[in-house]
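To begin, one chain is listed below as structure tokens, in the form predicted alone.
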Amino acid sequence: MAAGEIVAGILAPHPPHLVYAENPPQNEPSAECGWEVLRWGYERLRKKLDAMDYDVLVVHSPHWKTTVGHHFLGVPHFKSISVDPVFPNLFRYHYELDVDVGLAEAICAGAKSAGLVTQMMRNPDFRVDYGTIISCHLLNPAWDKPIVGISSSRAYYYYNNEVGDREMLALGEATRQAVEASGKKAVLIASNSLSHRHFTEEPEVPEDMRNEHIYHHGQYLWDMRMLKLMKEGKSQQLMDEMPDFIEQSVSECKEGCLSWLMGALQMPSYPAEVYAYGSVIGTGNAIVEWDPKSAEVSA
């Protein structure tokens, strides 16, 4: 069997507003327009993914929060409705998806062997979190690829940012090893925003773009710094600064998704491609891709 590989790593933020504005048939609310810069960025990235040969989407989500350890979806098929608890007026999405249980089990076992606390989630009535649903929809609205869903552990909260990052780097390495052993081609998805301080009141018309701007200029400066490091291929420096970035910008990176991705990609030294950056309810959101093939071209 040929070795598997990670064919792309993607930072894919999950504001429900982006699905709402697209008006897909699965979502009950309808919108007039909105957040075009981010939505068009996703459109461009989808075109690239559609032309790629890959077997599975592996997604780490901030909104499947597990108190003890790292959990993995372990049921072959899910069908239900996902409702955003903050924006039920925007996101009531009827989903149906398949899970690559074999790969999920392999990552779970590999992470356990590396000393992490892990658990397979076997409840067939489990409601898949909206972060997973939104990022997967925005990257593959056809839902014709199975997924592996990974939870967000509480290491950052119970200990500190440095401990959280170490855990996520180890989980990323276990993910890479399991993908390579599987013989499959995987797209890895870190489903999180960058800066994450947001407004607490919604405008009467949610898609009224007059109200959309970054919450605080300091957040914006931090986001631009981190994106610059990504574009320059300075992943180790990005990780060195991650604890401060998390604190200073109230970053959703505190859930570990981006650190997991950096671990799985083995601290890429090649430039990332930024497809879009924009604000949703004051948060900073970037759509970014790391293409391992670009490292081969530049070598």
The other form holds:
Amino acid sequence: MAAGEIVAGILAPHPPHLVYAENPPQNEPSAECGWEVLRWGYERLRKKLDAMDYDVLVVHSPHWKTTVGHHFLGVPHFKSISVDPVFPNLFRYHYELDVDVGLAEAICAGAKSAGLVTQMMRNPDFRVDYGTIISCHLLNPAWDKPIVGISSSRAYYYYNNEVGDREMLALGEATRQAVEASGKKAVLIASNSLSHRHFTEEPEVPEDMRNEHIYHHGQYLWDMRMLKLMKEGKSQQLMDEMPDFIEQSVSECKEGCLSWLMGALQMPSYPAEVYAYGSVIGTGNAIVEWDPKSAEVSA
Amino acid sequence: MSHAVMGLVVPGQPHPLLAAEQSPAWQSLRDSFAQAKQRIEESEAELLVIYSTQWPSVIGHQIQADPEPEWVHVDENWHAMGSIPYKFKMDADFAQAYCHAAKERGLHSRTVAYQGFPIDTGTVVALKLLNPDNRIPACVVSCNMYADRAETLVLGKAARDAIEAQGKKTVAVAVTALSNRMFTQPIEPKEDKISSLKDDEWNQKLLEFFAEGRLEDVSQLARQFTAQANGDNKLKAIWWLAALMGQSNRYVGEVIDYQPINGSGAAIVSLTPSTQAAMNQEFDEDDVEHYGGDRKVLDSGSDAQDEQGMENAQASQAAQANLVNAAEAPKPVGAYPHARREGDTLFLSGVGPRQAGSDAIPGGAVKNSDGSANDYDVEAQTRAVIENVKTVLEASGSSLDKVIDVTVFLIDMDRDFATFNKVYKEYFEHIGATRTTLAISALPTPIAVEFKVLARA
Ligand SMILES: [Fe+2]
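Can you return the structure of this protein in the form predicted in complex with the partner chain rather than the form predicted alone?
Let us now look at the entire complex, which starts with that chain.
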């Protein structure tokens, strides 16, 4: 068996607004327009992924929050409706998806032997979190590839950002090893926004773009700084600054997804490609891809 | 005066519902939930109003209004304990009334009624154990993740408004842990304990207060508690409950149970209104009746409020938004705002010459403190009145040149009219406002001139 590999690592935030504005058949509410820059960014990235040969999407989501360690979807098939508890007016999405349980079990076991607390989620009534659903829809709306779903453990909240990052780097490393051992080509998805302060009021027409802007200039500056580091391939510096970034821009990186991705990609020193950046109800969102092949080319 | 027949504090983790037999602590909570359920029945409650810290919201507060939500719920953490099928009965009318009352108090709020809406574990656990046969309709409100004390108090008061308006016997349920530090490693259920001695001691302190019926004191202590013992969502649920129940220490409190759930502090407490206070409460923090908002970020400028926007604005919100209180203008001497906007017209309350902050009267008061007459300067007073009018108009987004009509009150027409009229002309000559001038015997403060003004908004 050929060794498996990570064929792409993607920062793929999950604002429900992007699905809402797209009007896919799976989503109940409908919109006139909205958040085009981000949606077109996803469109371009989708084209690249569609042309790529890959077997599985491995997604780490902020909206499956677990207290006792890291959990993994462990049921082969899910079908249900996902309703965003915060924006139920925008996102009521009928999903049906397959899980690569074998790969999930391998990552779960690998992370456990690396010293992390892990657990498989075997309850068939479980509802897959909306972060996972949204990021996966935006990258693969046909749902024709299985996914591996990983929860967001609370280490950042129970200890601190530094401890959280350390755990996530270890989980990323376990993910990479399991992917390589599986012989599969995997796309990794970190499903989080960057800066994350929301407006707490919504316009009457949610897609009224007159109101859409970053919550605070400081957030924007932080977001640009982090994106610059990504574009320059300065992952270690990105990780070094991550705790401050999380603190000062209320970043959703606190859920660990991006740190996990950096761990899985072994601190990439090649430049990432930014597909789009935009605000959604005040939060900063970037679609970013790390393509390990580009590292080989530049080397 | 009491507004709810009982208040309850209950924990929202699923252990007592799904895994009681695994741990004596969880079994004890299960039994205590049964006792709380009994109390609810004895209270003859007609409505359960629930605030759950496990239902986060971002856009203001959400209120569940689906009359019969139905689902098979699985907790994101404790999925291995099993599924929880539910079908609840919600009081959709009350939900609407609560939403309306919240808006009346300046809060952003909306009802939600969607098939498949993910009702949070805390609510599910509370309703399954406290109201298993759906005998009493319920209403659930979310926990806004950005809300602080002021907003949460007002949310509690809005619930009280709605309860009073509907006149139903209501039990209010705060679904919350006390200390909320959980174990992050698997534990042996039989050996569950509070995660630290410090958290335990702080929990005991709160429970002492609860047992004495000192709900408001617990509410006042919430910030310290949260800082020291990792309180569940800042103990917002207690702020809400205390505000809903009338902000006092006049309760008979009973701590029905106190146990650990995976390290967190899980208490079941009942509070029933009593005529006697344990003792007078101290208010360390301000009370607040109406939420002015610290984050009206969407209305960044008056130009953002075009006609369409105005039409869309909720009428009740608009009513509150219509009131203007200008920090730079002298404090009103009664229960009235500086100005009120109705449609395109701005109505100003009577404006005198007093200076903001100091209440000093330019040109002197009309009489001295012993009641003797003072030789005041009406020119200075008139100027000060017009400057105050300008301040209020500008704070309302209007200006002096938009004045439509002025009614002038003078306490001494013979002495003051000519001087007043000269100053008036300086400001109003080119504005073309209509004017009426009256002589009256006195004004509420020792001043000689007051204006009543209408302007275009
Ligand atoms: Fe999110």
